[in-house]
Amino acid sequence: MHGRPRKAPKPEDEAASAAKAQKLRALQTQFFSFHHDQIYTKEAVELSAKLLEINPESYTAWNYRKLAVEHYLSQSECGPDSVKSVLDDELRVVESALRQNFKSYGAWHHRKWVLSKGHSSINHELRLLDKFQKADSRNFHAWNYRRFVAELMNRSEQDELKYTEDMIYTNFSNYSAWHNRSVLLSALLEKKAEGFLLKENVLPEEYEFIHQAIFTDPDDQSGWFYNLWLLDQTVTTDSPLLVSTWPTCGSDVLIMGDGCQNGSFSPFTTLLSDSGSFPIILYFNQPVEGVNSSTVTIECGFDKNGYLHWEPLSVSNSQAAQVWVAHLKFPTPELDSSVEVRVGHSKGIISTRGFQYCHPSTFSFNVHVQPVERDSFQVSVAESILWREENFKIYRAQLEESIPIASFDQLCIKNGHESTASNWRTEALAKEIECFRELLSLMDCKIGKLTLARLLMAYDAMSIPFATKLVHSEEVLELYNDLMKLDPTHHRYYKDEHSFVLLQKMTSSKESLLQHCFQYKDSVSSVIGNPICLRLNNLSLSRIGAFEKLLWVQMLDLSHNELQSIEGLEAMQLLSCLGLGNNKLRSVTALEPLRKLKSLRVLDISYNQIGDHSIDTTRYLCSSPLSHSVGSELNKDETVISDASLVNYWEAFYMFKDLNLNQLDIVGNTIADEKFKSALVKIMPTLKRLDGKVLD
């Protein structure tokens, strides 16, 4: 354990070890009959003490001294004197195990249960643990127990703060005093105690603080990890904030059928819509809850209840997420009015951590619906979405005079109030990108190039607004590129950060964005409408991400890379085609966002790895009939399926039976065999077409 060499035992060690585990099974087996018959005798609580003493990680044993304990309290004649000489004994006992084994989860565990019992006295606790964080100073049960004295001896933060400060000066490879320091400094800040006020006078210092453990010995983590925490602390906001939505503000939003002729209305902001209603989307920059009628309210001229069903966009079925969705109905006549949407003009609104929506917004649009036809949106058997190059042309430039460019510029809400960006914050940012760049240039050290990136990245998202170019993401990729060599073992987090920042490039502005944008043919298809396909094929991403600016997104093409997660895909409402092929999911749970997007028609997730691991490690993440997710959601009586032939496909069942799905490739996977197409066609009844070939 941490570094130390494991020394082969000698014989008279092995002689000595064969005794022991001899008495503690004779121990164990008299133990076991005095707990089974529930007797608390003297001789059968000593005998507990015995075996704690030679095996302190004993669970059953001090849950037996619990209830010994608690059988003589609930007896009359117990005086208060008794109490304590009682539970000075567990104390005792406590302590005896603790010097044979000073991290044993079930004696720090008794010692807390004790003490919080009231009766005994808490004035040695802090001489104990002085002792044992000397002979391992950074012993995690240690620190996790002195937190508990020191909340019963009401202790300040502050005189805690300061020992972690001794701790480290002592030793500052000490994890467990940094971690201490930064649950202290958090306390402190959310209280707003003195001296602790704003974290502009608090965090700066804090990072002189770690600059000379990290400049002593770059190649210590210690120090590394509590600059990483400071790094979230100062650019996460403690309240949440509003930061894209769809439709955006000031936008022209044209509803339409098949047939009907889209005029001057850019293909951005037109949506065919085949339910009788369009969504409005709300992209929070952190998980909240608390969206609803009463904290966002509508106004629109066709809609005079003002009521919508507020549904948050979580895979995990929680009542926090970053993405809510609520649809709107129109009338089917034909008509022009404007919706103006205001978001947390009443409290309610709350993050997961317990900081309310400070900043009312409120972004308004105007929708223009056309007549729909209804027997337009029955797909044609003779048409087929195939992602091959020659079906896609580019957005060309003489197409934009019909484009306002609010299109883009507004991708990303402009709420009214002042940017998070303050000086203080990239005053500090920029100090630590000076500090760190010193740093490299001295020696080549793999974290602090991992540092830098996340600095760089952290700078450009505070100081240039969504729709400018990034500064520093080149820098950034480059830094990534040399750390997947640097460091191989960890060649997957640097890729998918290497993908991350890659999408947040080419997302950040007009012209690099419609770099990507093509259409599908030359013609109007009854299939998808004409919106913009978003190709994003044949980018080596293992990730995807910034999907704040790709709310307006109705046809998707990921095809051709490396993404193993389509994790966040949930909050593009609007898609209705989308193209995974050639990549590397692994299983039908890794398709879980997709039970989220209602309007998706066509789907192609052909010659990925669906069915090749024996083991499917992502139905642990995600959602099964037996987990609370999923099963949550439906009726006792629905979770049986009815049809036989469905049962070895449960996974299938559930991912796409709510799914509208007209097309669907799923060829060159493993799992793709004729029973399991056989079952899809029995789960989705919409299916027209399966592998390219029309169904009866």
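Numbering follows the first chain given and starts at 1. Just so we're clear, the structure is a prediction, and the values are computed from it rather than from any experiment. What we label the rigid core is the largest C-alpha set whose atoms superpose within 1.5 Å from one form to the other. First, how it differs from the form predicted in complex with its partner chain.
Taking 2 Å as the criterion, L24 counts as shifted between the two forms: its C-alpha moves by at least this amount when the rigid core is aligned. With the core held fixed between the two forms, N660 has its Cα displaced by under 2 Å. Superposition on the rigid core between the two forms places the CA atom of S48 2 Å or more away from its counterpart.
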Given for the second form:
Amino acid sequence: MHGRPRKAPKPEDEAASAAKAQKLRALQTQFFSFHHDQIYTKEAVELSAKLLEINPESYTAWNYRKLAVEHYLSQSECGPDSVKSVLDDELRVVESALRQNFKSYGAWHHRKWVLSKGHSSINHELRLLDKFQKADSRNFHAWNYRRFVAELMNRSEQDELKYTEDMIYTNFSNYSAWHNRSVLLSALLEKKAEGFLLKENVLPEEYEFIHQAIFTDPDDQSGWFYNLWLLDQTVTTDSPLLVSTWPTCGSDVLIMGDGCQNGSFSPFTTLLSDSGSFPIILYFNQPVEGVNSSTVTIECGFDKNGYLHWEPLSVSNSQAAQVWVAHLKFPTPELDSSVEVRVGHSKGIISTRGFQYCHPSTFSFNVHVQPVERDSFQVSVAESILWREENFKIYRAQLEESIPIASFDQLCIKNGHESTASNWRTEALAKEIECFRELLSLMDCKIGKLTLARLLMAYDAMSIPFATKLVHSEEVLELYNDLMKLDPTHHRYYKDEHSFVLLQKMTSSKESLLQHCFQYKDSVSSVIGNPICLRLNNLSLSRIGAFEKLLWVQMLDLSHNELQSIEGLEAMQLLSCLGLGNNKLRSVTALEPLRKLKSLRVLDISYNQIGDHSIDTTRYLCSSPLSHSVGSELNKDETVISDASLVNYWEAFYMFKDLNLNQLDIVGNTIADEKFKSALVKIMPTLKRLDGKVLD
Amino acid sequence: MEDIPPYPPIDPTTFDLIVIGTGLPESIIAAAASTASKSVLHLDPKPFYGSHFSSLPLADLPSFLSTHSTSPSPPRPRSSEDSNEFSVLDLSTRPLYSSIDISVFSPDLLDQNSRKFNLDVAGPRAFFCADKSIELILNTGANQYMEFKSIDATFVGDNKGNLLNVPDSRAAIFKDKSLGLMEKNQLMRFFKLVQGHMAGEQDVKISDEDLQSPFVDFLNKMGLPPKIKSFILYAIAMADNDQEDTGVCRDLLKTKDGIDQLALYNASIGRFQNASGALLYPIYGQGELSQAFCRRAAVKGCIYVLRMPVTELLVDKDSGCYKGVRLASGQDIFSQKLILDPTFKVTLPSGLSPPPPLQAKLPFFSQKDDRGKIARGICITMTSLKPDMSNFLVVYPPRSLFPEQATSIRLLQIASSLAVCPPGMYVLYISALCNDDDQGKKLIHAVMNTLLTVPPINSESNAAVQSETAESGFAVQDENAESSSTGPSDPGEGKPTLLWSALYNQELTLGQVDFICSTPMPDGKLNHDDLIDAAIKLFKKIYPEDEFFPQTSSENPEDDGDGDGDDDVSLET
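Now show me the form predicted in complex with its partner chain; what you just gave was the form predicted on its own.
Now the full complex is given, and it begins with the chain already shown.
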């Protein structure tokens, strides 16, 4: 069935197929007339059978037969025997159609339909399946149907699991069998069936099993896919975890107007707020739903009602998100208060896979609000932020200064009981790592390297959660470098992973993070309340990550990288200055995460590739005015969009209209002609500077 | 010769070819010549087909061996002197089997069932699903006279009686429980290398230098561990001699040949849908193969006369050229060509001198070629060596049983499902190449002692007692294996008990192409390919102009799928 070379048809074959087409056409014409006139006589039904025998793909004919059966069943007060014979006929027609083409969707579907009529000769079905699966063990139609039949007859998952094992022993190069195995095991684990109570008992055996396949033939991909599934099962904890917050636990947050530097406050926790509120950010390890004022409660001196509106930070507008934000208002201009946030003490936070958040955690921090000096604020707005090298100097941290990342550990101590339960996970990963190191010592194997890289990262992340060092990151980076050379076709993917690991590494310790922390200019009087700029420029990053450790960042320089996307950036709610110059952003829609950044004031997207490509394909993946989700938002701006000059830039309108930018640099993009720029000025009335020019 | 019935005269009396003996090479040549429209007379002095390749009832095997083990009686004085045209040369038999040792431990049981046995004289033998023999059987249509079943597995044995599964395919490597992950990887990579090489993939080509080097060196170069090397050399490439002992080894396998052998094995696995392993065995025994070709020949007009000894050879008085044969019936039959069974040698009747042209050739022809011997053993048991399996091959690589073991020993267990023995019994065929009778015996005994419980040897006088003990011995084992194994004093704990055995050494002779042609004896190989090559060579020699089984138009090579079905390789359920 597989690996047969295609042969050019011989002349006699062509003649035969022409004759077949002739016959088929004649049959079809007659069939359609029967169908149209709703004739369900014996002859008419037989004609459809003949048609299907030649062409099993004729959906109309299958539907006609369904109608004919319904017609027959409704019409006469037929006894069970005659019903049986009618349905038997259907099964026969399907069988002969399948003999013609065992991958006919219509035929398999029709068979399901017949069975759903309550006509059960299910043992017969299993026998038939055995035949088909023997003829082609990788026929996924048959596997699909098998699942259907197994469920219908309540065949135990254990029996089916045994069946996949047999099929795998016959030929382990069988995606369908491995896949079915993963489906069955998931079901058994979920049910907590006997012998499948604990993942830690089931998974090691599965690892043992899949190793046999992978080591026997590392070139066969099916085994690797199953291995990937196992790895996922090992790594993912069922219930979601809170991995990071802002403000961090135990921190002292200073919210202020510019110009006030208090020696006792670290710039890392100093925030300028012009809206009378500050964000609280919750960062989970997987998308969750149900974060609201009842699942997350707040206790503080100044907000007595404790109601907070939690907003999911997801680009896709879904109700599930990995990052949630709420804005806490501070009513008085001067304040000293502690805030306690209690997450998940009442049920309701649920992962998208349906698991409850079950590690209630609490974190508290102190807030100090200092009055804003309005005047200097106004003046500073006009000041321009220039991403020039000479404007930055390395930041010298004071001793004992609290760096936000250090306190992550405190958060996870509260999740301590999870770590003992996950010992087996660490052990399983360690075993896997050893195993694949051995394989790679024998041979060069791309997917082996990729798997090892994934394992090492998973191991680092698991063995010392949010710890100060990633033991294996150098090795992983080396592996991805190798892979980029070995497998140029997937260069982009490896590059993305490489970038991700690089960021993980740089953010893993205080020392390494401080190397990238700079002070903007000497003056502390700038638009930003926080003079620290995290500079991740010139690293040839193609993707960004490690957001959970970067929630505190207000000024970020990502220029001179190879970013094509800034997915995930929406988590950095404190960002006020963002440098994205000299990257590879290709479209306005690629900027979508920025829409969620309400405090963003300064944006540099100069020298990208926006507008290079006349067709922006991502435009169709992202929200558009035509999609319902944003349609309503746009309606109220109808008057604006009716402006003829904006019609051509609807995505720019959509992207920028909610941003409160003061300064934008967009020079060096194909799209940035005068017409576009004047449109931007209309869209963003707050804009003070565009490409360095002060606007009126 | 007293009971030979009166012979009917054969008509016609002149043929293109006379073939004497119905062994495999003779039968193939007879069939090929008949297919090439030659008139062929095929004779055999025995009342059955197959000669040294036959499968015999239990009672007939000892007598067959012993008739071929004695030196010929001195040539009888000829009453019929030379006619005017011909000189007469005597055809006498030569001893081909030696040191025959038949042990009966359970005579009653076996006597009753003697006819239910089909014991291969030249065992152990099997087919690779993709070997030349199977190709020939399919091409010639001989498959319509035969049925096959799959040999379930191949094992490598050690001196402790363990049988290790030979991971011979991707699925088998995956399934194997004894190989480590690294070993699995190494072995499969080696298989892939061979497959890639055979498929002509450029990047996996094995260099010519490597191809000419000894296979064992190549395996070492590939870094394969000893266990895997041994699997490949002896259980897959089926090497006979110790490949590691380069100083002594007589035929060191070259990489090229080793690779070819591996490729054959690989192509054999999965060739037929019903055959799980690489090997096939014919139902009713290997004797069926010769018979199938005889039938093929008969369909094409070959005349068969069994029970017809040939006593003399007629040669032209002046030229010394072959003219015909004189049958035991006294009839003279003439032909252009003659093919002779290796049983026969040509001698001069006493007191006569051969025609001058033959004086030089005759001694040479009658000389036995010294290629060593092959030790064979046939054992019958009531229990399988492996509880869950009936038909399988076991290989004992050199030095695996005792340090001086220079050649590998093969054992093939065949069960009653292949109609070679009564239900519930098993036939074990053992063979090993050897230099002399003592060495041969030692090799066969080593296997038997490792795997079987040999009841104490009794003198023939108390055969009855002996049979009783033997019978009760295996009865216990058969019905209640556990209880028998509880007896701590039982030395043969868990091992099948021997009911009957025949040990013998067979001479290895090559076919000869001279003024008359003679065919080879069964060789030491597991399959028949070398014998078929020899038959083709002989055919080409006598009929250089004719094609050996020309492909007929009706036999479409693309019909392979159908051919598979005709093969009837069906697995036991």
